[in-house]
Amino acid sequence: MNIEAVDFFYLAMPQIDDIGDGSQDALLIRVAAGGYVGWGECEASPLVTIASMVCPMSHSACKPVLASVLGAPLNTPEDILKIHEQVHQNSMDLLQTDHALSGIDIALWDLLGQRYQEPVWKLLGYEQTYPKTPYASMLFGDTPQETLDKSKAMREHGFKAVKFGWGPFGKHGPEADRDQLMAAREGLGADTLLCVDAGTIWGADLAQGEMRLDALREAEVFWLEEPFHTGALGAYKALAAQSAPIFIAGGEGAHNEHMARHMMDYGGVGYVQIDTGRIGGITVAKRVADYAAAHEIRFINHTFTSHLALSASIQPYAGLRDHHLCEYPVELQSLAYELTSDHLLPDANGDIHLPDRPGLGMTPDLAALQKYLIDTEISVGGETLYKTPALA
């Protein structure tokens, strides 16, 4: 069979926030092909990620990423990763590229599965899937008692291990941030596991990072996430050979492969996050899982947004028994949550199971998303590029 369609949407809440909150917009992906459909999702920006999906050709290497896409095969996964290899050498001038084949990739993949009727975990090679614990994936409260008070939410809620992030944090002094730590260890009691995503917040400023360790360590800080942008390598290095025991984390700002190569040979993380709908999609972020667990570094999945790019997050992993943990998110706009009638929802042990089902296992909600769809028009010389398709 080969690929007839790629349609993509723009879906929107009807007010963006300037708050760390991907979940307040998507850019959703139908492919079809032989009569089958699948579904990815795009962690970017999405009227630029539509772009660079029609865009005019600049040249050679600056073509549409679409026009690589349309009219291939696909029957096996082996030609999954041909679509890519034509991608990455006719769209390599656009810097969006990465992101929108990734959304493209997990309907391929999902698309697959459709067809065979086997989840992508499957496809992917592994025999089972092993349980992930879910950690809450929150921003920090505006103020300490609020983080205080959202940290016995999730205490109360089960969940073993819980993540704070963005918000504050950063902005206003190490003393600050012991205030906003100390509240969350003290909401969460001393067995659960407190992570902390500082959001880059420190650029390459290795100062920064090394003035809060001792209240990191203090409150029993698991690991620091971002503390620096990605690719400030040598503070990452610096920060990690004086952390002990806390782990630092990072690699959801990677967009290839090889940018998150380069966090794990030179960055000293302990823990390397990739987001499925940046770095390529399923196939390139099961390439980097692989080398993590070679590696002795713990692989885990950024995700912030809907439980369809939950899903495809967490398939690169889904076998392998030491990478355990899973970024879950809990304060999902209401975009997100409906995007998808299907749901990962922790178990009676507080566990993540991937479905046994065709594909992905998720099914959007196409009626819920009508009232989101954004309608789109990019027209160039009088030539109409782009127009929102029928969702339905």
Contents of the next structure:
2 protein chains.
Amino acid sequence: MNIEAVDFFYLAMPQIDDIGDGSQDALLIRVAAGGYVGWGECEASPLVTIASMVCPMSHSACKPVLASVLGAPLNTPEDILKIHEQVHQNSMDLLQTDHALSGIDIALWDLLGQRYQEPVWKLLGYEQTYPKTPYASMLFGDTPQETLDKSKAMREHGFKAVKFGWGPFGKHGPEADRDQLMAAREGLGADTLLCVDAGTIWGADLAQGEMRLDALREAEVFWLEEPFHTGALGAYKALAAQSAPIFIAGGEGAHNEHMARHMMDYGGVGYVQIDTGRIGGITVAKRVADYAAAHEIRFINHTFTSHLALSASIQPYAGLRDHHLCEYPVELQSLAYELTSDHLLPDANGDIHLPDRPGLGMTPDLAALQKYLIDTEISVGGETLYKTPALA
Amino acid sequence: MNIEAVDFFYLAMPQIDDIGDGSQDALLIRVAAGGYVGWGECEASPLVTIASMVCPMSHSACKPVLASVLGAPLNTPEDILKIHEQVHQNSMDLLQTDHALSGIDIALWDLLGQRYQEPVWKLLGYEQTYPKTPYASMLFGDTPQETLDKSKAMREHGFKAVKFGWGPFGKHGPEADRDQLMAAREGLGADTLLCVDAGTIWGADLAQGEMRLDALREAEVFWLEEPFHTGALGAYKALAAQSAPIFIAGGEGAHNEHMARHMMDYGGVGYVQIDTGRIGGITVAKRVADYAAAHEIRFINHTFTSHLALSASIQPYAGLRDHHLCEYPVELQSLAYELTSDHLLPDANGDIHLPDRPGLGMTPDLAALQKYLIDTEISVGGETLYKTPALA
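Output the form predicted together with a further copy of the same chain next; the form predicted alone has already been displayed.
After this comes the whole thing, all chains and molecules, with the earlier chain placed first.
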């Protein structure tokens, strides 16, 4: 079969707030081939990503992403690899490409799963899946008291691991951060894993990370995530060399396999965090997982949006038993939660299991999504290049 | 003064051919502040870059680029740095950002030059400029005979250095490449510098590079450019370790300062090639030039488009005497040539000099550009986010 159609749908909450919450909008991707349909999601600006799908060619290495996808053969996982090669060759100079390809790749895997009636993790070569321990991923409160309240709630909710990030952290000096960290630890109690996400707030300033290490140790933080910009490999390496027993984590900013490997090869991260909706999809994330597993580095998903994205992000390391943590967003906007009619909910033991269903095992709830659909239109030189299709 | 307006203009040739010629379209940027106007250019897909300027906010780290630019103070070079910081903080998760920021940054420097009646290179801290030896940058012919004819013409034209790239090179095996290389050398004669651009054709496949080294040496090639993807640092390093006396060159794919440093720190390049229209503009390119100069690596511009872009790309290393080569496109489409009424033409000695005029010293030829202007419109949720403004 060949790829017959690729459609994309810009979904958004009625109001987008200026906070670090990536679940406020979504770009949903639908691919059709041979009577089958697959769904994916890009974790990226919907409008810019749509533009990268349909833009006019600038030159031979700057073509719209769809030019390398529509009509391509799709019968086996190898065909997905060939599509990646074509996209990278034809859209090399189009910076947004990997974010766009991510959602397409996810939909292609979902579609092949429907075709073969197998879950994606089986198509990826895993014999079985292992349970993942979800860490509840949330924003720091504006005050330590708010963070205390949030962390107590998470403990009562039964999460074995919690991550706080963004918000005020890193912006108001080491003492303010220490108060936040101690509040989080107090609320969680001694036995809950506590991770911290600095959201690249310190750029490449190693000293800013160093001066927090004592407080991070005092609060028994498990990992410190993204102290620096993804590219600041030297600062990552230097902080990782002195942070034990705290792991340094990063990688969500990687938009290709090379960048993820740089974080491991040159940056010294102990946890590599990959967003399948950004790095180029399941295909690329799986390669990163293989590399991490071979180098004693833990792979983990980065997900702050729908359960479609959550399933897609866990597939690449579903069969790696020792890589047992997963990011699990707990403050989703209604759009992101309603995006699928199925959800990955913790079992009695608090663990997450990928469904043993074809593809991603998640069904978009098209009826629920109608109210979030944003009419979008792009025209160039008198020609309409994109107009929101019906979501049905 | 504060930034009052940022306008962008999608320009294109009537027909875009499927060849490696980046001069077939352009995104021209105009910034206005305090009664002054500055011009810049993004070396990127015009439509996708426009979308990144005006897209709706997705979350706090995924805002449209313009949100951090419009209204910002602009009185000194330090204000440009502050705009960079704001853009990177507010648009960190928007992949297209650095390509968009590039054109804005160039226009900001041009505008400050008009304000202070100084050329950009003086505002960058250089006391004087040094002449650059242009290498004629062209595509390989489809056959060795075509390449022979092209190289003879370049020699007769008086160029001291020529670079061939793309076209069939790297695609048809080492023997076919050897024929191309020997044809280029034969046409140029013994005294003309010959560079070769493989256009990342071998991905990360070190062996493909290694098996061409003998022929490259036989043809006395000065540098081999982009044998691999920008991210394949290990392959770069391994090839550079065995390529002497041939330099390995790369860097045009870098879209921030970190990536350019990776090419130097981990990739072993001898020449770092920076496109001011992609890496974040003159501000970032200057930092890379400083770093290269401090590490015995040669900085050089990457430019395959207008003379506005050419001036912008030479400013960052205008005062570095030992970095004396510059890329000089000689097969420009009429759009790219007509974009400015001034041009940087070789002097009697064959060298290029930056003008000692305010800003970039280049004036867009608005009358000539009218015929290339592409009407573009983007609407989201019933609101028109972009509509091509009048170019006047």
